[in-house]
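First, one chain by itself: the form predicted on its own, in structure tokens.
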Amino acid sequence: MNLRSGRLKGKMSNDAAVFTSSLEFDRRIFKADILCNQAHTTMLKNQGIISPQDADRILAALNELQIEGICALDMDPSVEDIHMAVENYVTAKIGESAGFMHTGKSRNDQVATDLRLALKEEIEEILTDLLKCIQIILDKAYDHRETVMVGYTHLQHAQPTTFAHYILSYAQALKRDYERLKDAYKRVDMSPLGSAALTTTSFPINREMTRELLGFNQLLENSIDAVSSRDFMAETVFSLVLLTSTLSKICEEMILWSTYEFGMIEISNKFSSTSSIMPQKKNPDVAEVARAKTAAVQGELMTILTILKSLPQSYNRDLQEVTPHMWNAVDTSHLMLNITREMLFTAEFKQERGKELAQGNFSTATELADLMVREKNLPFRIAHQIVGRTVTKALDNGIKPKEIDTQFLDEISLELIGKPLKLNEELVKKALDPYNVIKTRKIIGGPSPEVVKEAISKLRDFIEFESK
């Protein structure tokens, strides 16, 4: 069927029907075209507004395109798009009567209808494999939790902590951006189907009958709203931004890690690649390249947010070049964290090495100034004062942080308040011991074994509920 005879004379150039089309990307909502006339045919039939007999050859034929697939389509430029596609191909099977299809029905809805039923899909995998991602992060920080390493602030050692606790901070940023695109699904799941072209239709169509038949959860409430939002996309694809911001730093500090200064992590060979001239080379390729794919995402929303920006309100053209690059964002993102994940899963932590760097440079610092705080009754900052000249003159004379004694102590204190200490010896080496430390803090959401073990727990709870 020509849909330009009645109007337009002539055909578009080729140029532009190429330049116009959306079949490319259009196969995306093949099948939530399908099921989007089905679910439409299937209420005109119902409402008695086309015969029973017309409706069952319409759902005759597009159950047979459901079975052939798409490439019984002609996809030709000239065709437009994926919704004339159909269209023509049911009008093949059963000649003109596959025109009552459409019936009390525009491409602006369908289209509507077809990205929010496709997106929909998409967003219930990615949520699926984010609770599969922090699931391997509990698992390995469960096997870890009194594996020591240092973290870090402006990345320079700050205080002691443990691998567990680390990858921890990981599984609570997934968890919000779970709870984030969740959210997001929300404004997905609405049924603009039955809007028309943007003022419904005088056919007494049942829009609640289509939208429970599609699986939504609830009616678009004004039709020239429902042809023309598409933030709904703008959300998910900033939702996705704001995941792919996570794992790009989860690949970032991948990276560092793996280095032969730091020495904390050996990523899979699987996840990595060598170079060309340099034998003994293992880069990173795969975190390195993850880490970039992050900005073509924050790209993707750049560009769906500046086509949004000075529309109209109601359906205009522009609309169709928003979707490919929600599909870009959605396809990256989502391989992105499944690469990410397995990369996480397959490290190997190297314990001694976290040892190592947490006893090395002074990251028990502030436990240390505490023990002052609570055994002389100091004040905080003079205690921080004490403990900040004993690193400074320990670093210049090369005195090991395990070497530091009640003496050493009391000869910066005589120097900075006028009298010596006197701090327990035993006391004082447990402030300095990194594992000890870690041990004493067992505030909600600190390092202590049990601490993070509830916190495991907790996470585990959180996977259970939500897959159901």
Ligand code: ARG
Second form
Amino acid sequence: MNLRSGRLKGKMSNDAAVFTSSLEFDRRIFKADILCNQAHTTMLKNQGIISPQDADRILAALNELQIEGICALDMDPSVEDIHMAVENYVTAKIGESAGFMHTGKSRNDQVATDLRLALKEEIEEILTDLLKCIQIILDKAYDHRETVMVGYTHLQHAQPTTFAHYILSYAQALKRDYERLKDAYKRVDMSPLGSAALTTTSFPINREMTRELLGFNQLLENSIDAVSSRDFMAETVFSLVLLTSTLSKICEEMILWSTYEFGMIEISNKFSSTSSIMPQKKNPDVAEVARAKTAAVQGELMTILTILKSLPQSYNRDLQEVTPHMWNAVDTSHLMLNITREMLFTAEFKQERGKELAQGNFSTATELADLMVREKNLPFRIAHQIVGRTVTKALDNGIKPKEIDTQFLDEISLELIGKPLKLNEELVKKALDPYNVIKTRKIIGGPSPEVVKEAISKLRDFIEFESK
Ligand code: ARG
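Return the form predicted in complex with the ligand of this protein as a structure block, the form predicted on its own having already been given.
Once more the chain from above appears, this time first in line as the rest of the complex follows.
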């Protein structure tokens, strides 16, 4: 059946047909399109809008197509889109009565329905894989509750922490990414079907019935809004942009930490390449590519927002052009999630190096100042000044952090505040020891191993709850 023959003379130019066809990316909604037609036809039958005989023949043909798969369809660009290809298939099977399938339905509500159905499935899979990713981080964190490393601000040594505490920060960010995507899902999970072209129909269709048959949680009520809205795509892609940003940050740190200079992790050979000229090289190509692909996901969001920004309400063919950008964002994000998870899982943290860095460059200075506040009731600003001067003097004289003692501190305090501090030697040593400092940071969210254990257990509860 040629859709054009009623209104238009002759065929569309071949170039124009190729230019405007959505068939290539419509493959993604093939399954959903059959489901949509099945639900609509079942509803038409139930409402007595079409005869049971016609409905059953249509449904039988759709079932056959479901079994045969997309290869049974004529996907020539002149067919325009998957909806026409499916209708043509049913017509070829049962003849003209296939046309009843389209009663009270437009491709406008149909495509919106299909996209939502297909996207729901993709989001569900990403959410499941995201939980797996968080789980892997938790397992790794559990094993490294006592593994000391230095934390950075401005990428300069700041304060000691543990590898567990550090990677739990990723887990928390990924949890929010999960929650954000799950929230977006709510607005994907709405049925536009029954809106027809834009103002519904005078046939007594039952929108609630198709909603339920297709497993949507709610109706998109206003029929003009229902065929117009693609905010569900923009919102999903935005959530993916933030997810891939988190993943990209993880990749960035893996790249940095695997350098000779940091030497903090060893990325598995499975996720590394070498050089065609430099035989010694081990390059973190996978993490680099993942970092770069984040830009593509962000770009897709900009493209989508820009297509949508000033469209008139209801259906415009521009809407079709949003679709491939959304799928690209979905696929790229999903691949990135799984590969980053495996890369993190198989990477090895170098414990000795972690300790060496935490001890080597005054990362415990804040604790030493805190000790002066606690023991000698010095205002923090004064203590800050004394320790700052201590570090400068130690660096000038090649003195290591662990060589600092009370005598050294007293000389400086005499100079700055006119009296020696006379701190307890043992307390000074403790304040300068990274592991000791970590143990005392028992505030909620902090690095002490017991607090970290608590945080891991809370996140495990979250995963268990979400996996139900
Ligand atoms: N291929 C179209 C899309 O993806 C399907 C809807 C076509 N509707 C129309 N009135 N031309 O948006």
